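Below you'll find only one chain, the form predicted on its own, shown as structure tokens.
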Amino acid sequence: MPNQLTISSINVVFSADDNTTAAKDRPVTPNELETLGVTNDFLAASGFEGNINQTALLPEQDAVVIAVGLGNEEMTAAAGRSSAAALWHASKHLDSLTSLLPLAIASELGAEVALQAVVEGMLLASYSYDELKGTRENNPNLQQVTLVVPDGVDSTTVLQKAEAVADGIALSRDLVNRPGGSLSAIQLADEAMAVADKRDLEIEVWDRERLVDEQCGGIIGVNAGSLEEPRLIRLTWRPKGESRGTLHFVGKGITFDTGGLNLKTFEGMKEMKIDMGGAAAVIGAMGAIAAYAPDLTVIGTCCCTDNQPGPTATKPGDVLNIRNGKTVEVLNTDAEGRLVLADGLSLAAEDQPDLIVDLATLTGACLVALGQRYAGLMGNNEDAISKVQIAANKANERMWHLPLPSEYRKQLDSEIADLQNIGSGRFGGTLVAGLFLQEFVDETPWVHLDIAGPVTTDETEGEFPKGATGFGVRTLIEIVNNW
């Protein structure tokens, strides 16, 4: 898109070629401010202290020079992305930029990690969602970026990985930002097929008839009131050599959630285009994972439909037959995400993978408990929980470990079915939802991520513009890379 930086606009040069004099930035820590050649009064007036996310335009220079804060804390890839994002925001109206940032942080991160962090940070900071605008603002935009790196960096491979990660996150953002009327389950499957074609992934798409044949009663039940067909999407990466194991990611793909016959209020419904954020993360991550070519089998399953209050919709009290043979009494049609995930998790468990991770904008209760910055993390296996938590920390995606208390399981008891889809009590809705999902993974190590909060943000900050964040994509990539 015209308002976004592309990988083709980024050029990498080596420090030995003496490109430092052409730089238009000066990366500094708070202890290096005197090297900028400006007065303390200027720094005070500009509010620049050399911290992460801070920039300042330096005066009386032959060319435009931007000071970039690196902070005093240990440099991480996430901090590198934040610094790069701040630099992009400060320089986006320039025609071109030559930056020393990857060179400055390479001593702490390693040259290739530093370069990838800077490229991803600039690409993602430049993201904007404007595909539905009739007229687009014709603002000047940064067209060419030259990055100075240490000698010997394999920049081609690094740029390919950075582009794949940024593309995956940008696609996830696009899908979540897109209105429900412009993204049916069929259209979501088309997006997944485009990713599969580009990244050499296997893909299988189940239509309504196939879902009925495969006894996916949760997806069929949620889809019952809709004019749009449901889809189950299965993306697979297979290594060319022997596989060290299998990881299976499952995403909730409710393309719009009205609540069904338990109709939401306007306030509850107006943002429900985001309810396929889990599926968006899985699709985006699968494309990026393929670029790393892991020696693991990685499967991404997305359970996709809208949830509508049509005359044929599932009614409160109806009983659905889930893929694994269990029956569910639907007491609230607005607790639909767990119903489609029940089929997806059942299918994942049949593969007997080493780990299942599901992502879902599942409960408002998680948003109430943890706010908009944290996802809830639950699971049935301490080792699996630890692996996912480590990956999330490395990805800089905030998650909080919540319990799955067995004493709450009785809230899901039904008089006419194996279980009901909501708890009998008022409280602990996020935990009870997790206990519901646990019924469909057998003994497979499994982690559930409730991403209702961080799937979007209300403000622009660093590499994250207002709107969809692409949350979860990085964590899934790190799970695979750290396995």
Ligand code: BES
The other form holds:
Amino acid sequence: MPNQLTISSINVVFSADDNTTAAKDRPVTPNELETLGVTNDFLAASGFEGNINQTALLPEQDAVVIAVGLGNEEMTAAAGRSSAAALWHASKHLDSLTSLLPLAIASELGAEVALQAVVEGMLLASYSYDELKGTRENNPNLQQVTLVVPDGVDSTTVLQKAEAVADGIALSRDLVNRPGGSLSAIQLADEAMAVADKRDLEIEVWDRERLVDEQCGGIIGVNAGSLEEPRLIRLTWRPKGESRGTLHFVGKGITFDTGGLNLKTFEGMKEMKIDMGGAAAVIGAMGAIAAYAPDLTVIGTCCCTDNQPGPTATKPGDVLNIRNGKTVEVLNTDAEGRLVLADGLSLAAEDQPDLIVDLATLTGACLVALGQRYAGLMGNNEDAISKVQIAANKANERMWHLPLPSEYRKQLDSEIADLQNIGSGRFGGTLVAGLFLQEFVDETPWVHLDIAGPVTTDETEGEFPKGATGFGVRTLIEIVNNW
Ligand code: BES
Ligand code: MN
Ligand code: ZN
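What I would like now is the form predicted together with the ligand, since the data block earlier showed the form predicted on its own; can you produce it?
Expanding to the full complex; the earlier chain stays at the top.
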């Protein structure tokens, strides 16, 4: 695992047994602050106001003492994670750390939630993508963390859950950060097999021949210009006892998007290794979900290939036969995500699950509309939409509900096929893409998440280092846990 900090370097002690500093289950008093060197002069000189994510080294101590601001707002698990991330950044060059942070936020969050938030925040903040670095310099030193928690916390279970979530997000980040040339559809399937092995998930992988047999003409059509084989990956969590229902997640897994014959420009192409971010979120989430062992059937389907302009590539104007029997005229080979998802959504809808959620880095237009922080959320069912919104709020992943206007549907009418893959107008590209996908889910409750923006971040913030964020993993976990 890429985490500089691993779960094995985290040790949990109970406040009653702890004999470090002021380990008491209550706020520090003004007098104690004085003895810790936190005088008015110090506060004025350091600018430390106790704001959330603010840290300060306290003066004149034997050991280094770090103050972590928690702000005035209500404490949440997300705020706990980002405080823990701030603490990791402040302490990463120390050899070891003993922290009262879980104890300090336990009264508001509950001890288990507090501990899980702090562990996840530290593991995720310490993530860095260095698997391709030949030399490793300036690595953080912090390898030993002791967390003080209220008495009686079942820390083993909490640490297992925290590790499963952090591992899922770290894997999703690794897959998105990995260059296209180092992550083919076959290699992506290998990664999914490793997850299935580790977490006891069922897995099925379809190669090109099988995809042809199964009439997945969207995936085959996008793959046509490539020398690499496509893969459809299906991970399944099946509960030991009776299942309360079925949720099906579908991910866009374009390992590199050149645009195909409608080749992208240099600017448009250079970041297109991220175009399997939907599949990465599904694979990462499935591993974590298995660790929670829900009494639901949870399926994750990933539609994987690169999009290349080779001599046998699908040409503008070609017509593809999608799995559900609909035909699509490909007017722009760069609108490939919706073609592979058309097969994936058709397959998901065949089993009539209780909910389908797809995740895809689908449109540049979504970035234009919502920027880098917000995913676009669309769907065909109010109840399904609100369930996903509630889960996203809990996960602290920002999503904005966009419409699927039936008035725009005619933009997808083709002269020669059932549909064309781009709208005839210039505007509303995210919505038109959503309307296209809707053609493949029948009446099944379905939510589409366009994650083109939040799949990566340009700057390190809280537990999110620059680069891939792992966006979507948490929302999928929350959907399952709240169902
Ligand atoms: N993968 C891109 C969308 C994308 C763009 C994701 C920028 C992340 C950042 C997608 O396959 C694509 O090329 N979409 C086209 C659609 C158009 C041809 C209708 C786009 O957005 O330009
Ligand atoms: Mn494209
Ligand atoms: Zn794409």
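Computed from a predicted model, the values in this text were never measured in an experiment. Positions refer to the first chain, counted from 1. Rigid core: the largest C-alpha set superposing within 1.5 Å between the two forms.
Relative to the superposed core, residue 417 shifts its CA atom by less than 2 Å between the two forms. Shown in the overlay between the two forms, fitted on the rigid core, is a CA shift at residue 34 of 2 Å or greater.
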